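The chain below stands alone and is given as structure tokens, in the form predicted on its own.
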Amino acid sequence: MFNLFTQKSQTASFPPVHLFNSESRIDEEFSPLSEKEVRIYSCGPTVYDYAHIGNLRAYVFADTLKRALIYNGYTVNHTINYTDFGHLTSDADSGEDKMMKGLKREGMDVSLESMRLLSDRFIAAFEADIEALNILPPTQFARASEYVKEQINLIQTLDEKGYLYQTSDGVYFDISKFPTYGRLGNIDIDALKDGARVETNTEKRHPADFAVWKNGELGWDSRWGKGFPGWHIECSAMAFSTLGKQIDIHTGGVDNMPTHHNGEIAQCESATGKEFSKYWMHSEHIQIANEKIAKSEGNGLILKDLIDKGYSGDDYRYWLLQSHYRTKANFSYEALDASKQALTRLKRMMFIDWKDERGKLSTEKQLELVEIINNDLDTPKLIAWMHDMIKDESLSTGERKELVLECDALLGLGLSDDPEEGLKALGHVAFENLPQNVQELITQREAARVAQNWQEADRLRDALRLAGYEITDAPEGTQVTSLEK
């Protein structure tokens, strides 16, 4: 694959990066902690069944970011973890914990060798996912399961500090020792309290004091009896030993913030004393005819569906950049088919058309386009601007290769893949290598057209597909797609 970063010359000067700090609320320019790298941390899936395309919306943020970050120059350190265990089906510490559910369902027996044989094949589903949809790997992933040591290790500090007390079923954090809690996305803290419903645990000091260890049957010994750290816990954990105990971006969907971001900033400031992160950024919701994608609404689509469907995951990450990463969109495959369309134009372009053009690279049009990206992610107005760059008859079509080179560096579309393996990709199959008897039909159709005998090249274009082949009328000659690829 094209190598998306050596694009970038060193202009004397890129405009700052600016992004939208979910703690703020307001847009901010961007300064890290460190000359050396900037530490993000992503919270990964529970990895109890496939990913649905509305979780995946998340990660495709978190790479656009990434990419638009290295871009600028900034080397990056990037986490993704797992959670493998511990992620109670209720925000409220009830329920039944998520990869017990997925072992029931799968008839797997509930113990700690199942759930890795469980999560081993989810977590390679999301892998596969991720690579589909040219998602940068991370720096590393993080399992929690492999990291219960340090989550162990955090909570007894948590609890030597007395932030912590102990109930029949498990060990919650006190958040009245925490007085900025909730301050992600300004949750009024009274308010949960007095809507706090009857059956909620009365063990509880305060309706939103959180788990840092359950007690069960099943999971690890600790100084608090056996069972399992809480789910905040983890990604707390997972954030100290592999980026270290302050970080530059904290990056999830909106679902996360009220709940699990704010137990992780408690959890975190508590333990060291210092600001844990110091931007927050969330993507929003992706929707299904106007209601949020869930697996308990029976609207979960995954990846393959779409693929199995002839989509790529190239056309959903096309569809889904035509967004804004705050803002929600609505799914469906009318938006999808027009992504598709357009992005197959697009690669054709890249990999037949231009395919031999060489260019000098534009460093004015370079900073247009990294103005619209260092504002906030904008990748719906670069989409547009690439657009329009493309018909820009001021430039030579080498130079409008090259910055579409540049514009698929921040959006990964696909678009600088090698041309031979693209139009492969596309299911394009050059005339010499189709069978003799649809040579022969294209033969006879193309002499109709010549004859101007529509009606018959319409017959034979219908024959074609019939023999699973599309035809594309094109400037530089007939184009051949299997329907099959």
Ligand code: AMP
Second form
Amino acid sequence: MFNLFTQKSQTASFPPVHLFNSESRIDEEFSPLSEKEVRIYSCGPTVYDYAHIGNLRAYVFADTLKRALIYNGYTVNHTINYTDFGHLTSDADSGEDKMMKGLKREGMDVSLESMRLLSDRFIAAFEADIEALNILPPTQFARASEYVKEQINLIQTLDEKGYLYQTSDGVYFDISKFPTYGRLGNIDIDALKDGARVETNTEKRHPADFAVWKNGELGWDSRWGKGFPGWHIECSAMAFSTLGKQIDIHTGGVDNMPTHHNGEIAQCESATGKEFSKYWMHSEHIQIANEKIAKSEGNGLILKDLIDKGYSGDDYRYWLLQSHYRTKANFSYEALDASKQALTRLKRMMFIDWKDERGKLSTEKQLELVEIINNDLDTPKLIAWMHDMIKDESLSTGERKELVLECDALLGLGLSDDPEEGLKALGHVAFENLPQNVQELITQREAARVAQNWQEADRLRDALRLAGYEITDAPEGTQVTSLEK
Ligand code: AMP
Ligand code: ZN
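Now show the form predicted together with adenosine monophosphate (AMP), given that the preceding structure was the form predicted on its own.
Below is the entire complex, every chain and molecule, led by the chain shown above.
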């Protein structure tokens, strides 16, 4: 279940939000294009396979951005797209369409219907992942195959304005007509030309020219023949259709920046003559043992792999947020174990020890936490600050609990879940719901502990483990966790 998420009451005037803009390469004070809403577009998954745990960082990052803006009082209109055709195995215009690759892998025939079936399956898996990760659903998911007409119209506009040329395999955008091409990431276009390997497509005028339309046996009819729109044009058309011609923030992973996002900028700004996105934000990659995550490398872990091993989406999210979104992070099970342990301790504190605590939100402390998140989404610092607050004896327990709830509105770790549901998810079982024999073993162990017969107490703990239950002695009494979880 998605957590209900409401804007927090703003008790004081907050400091401005600062975000690192990949275009200017500096931290900038955020100011929205319109008072009404902040429009965010996030490049979404190519749904030919499961998203790996690295891919998921891009969406946890966009979610953190969104939570921070909502916390600061903004209304957010957010689109995540599904690329269900047109993304070739190379981000440039060579290689195989990833969906075709998926169809072959599954032994499915090559047709638009099969493509739909294949993407339905991976869209459902992705939506289960984002729910498990507590990612707030976007205002809209946009599926590329449902915006083909809009993509064709946009290509037509660019054609009429003279930005395109046709080759034997499709229609290309001529980057020489867009003088600021490559400004995102400051790409040296001339060096690209000099350093280009033998260009496979000799009809291209410049190696960085990119396809807006590819001819193909599979696809849709257009004035350029049968085929499909290019990957970059998908995002441009879906951003225009769902959010408008100018947006506030565009997000993606760092690998999207050089080709995909420079392509989007060139198309959008050539079509409208206006700046497309005011801010560009990119999350760094997750690695495993310092290696790139890729199915082909045999390390393509997916969230379900972690869940099957007994970790929760919250555990993985906690691990992710301990690194800043702009730094590379190296995944390991040891690190995930530490995250799980820390988060479980926090949850037990919130759901058991502090269940009935109530307190006032300290304005002064709230300003401290806002300052942290408004500094380019500094989640590692916010987590550390939350731990400091928990230990801060100058505050009442109720006040500390309130601050944890505020942090959770920004971090989305499940700390504000209903205590009963939260405990159930941790595997806790109430005494009266335990099988009779297990209840008896626990009662005997309690008696052994009272008699200080530690050997017998340990023997009974082992017997309980064999029966599938772990016992923890907490100040409020013995806690029982099912090991089945
Ligand atoms: P794709 O489904 O290949 O289009 O990728 C989905 C998102 O995941 C994109 O925003 C990529 O930039 C991002 N991404 C790809 N690999 C990683 C990784 N190892 N770590 C973090 N993000 C990644
Ligand atoms: Zn995109």
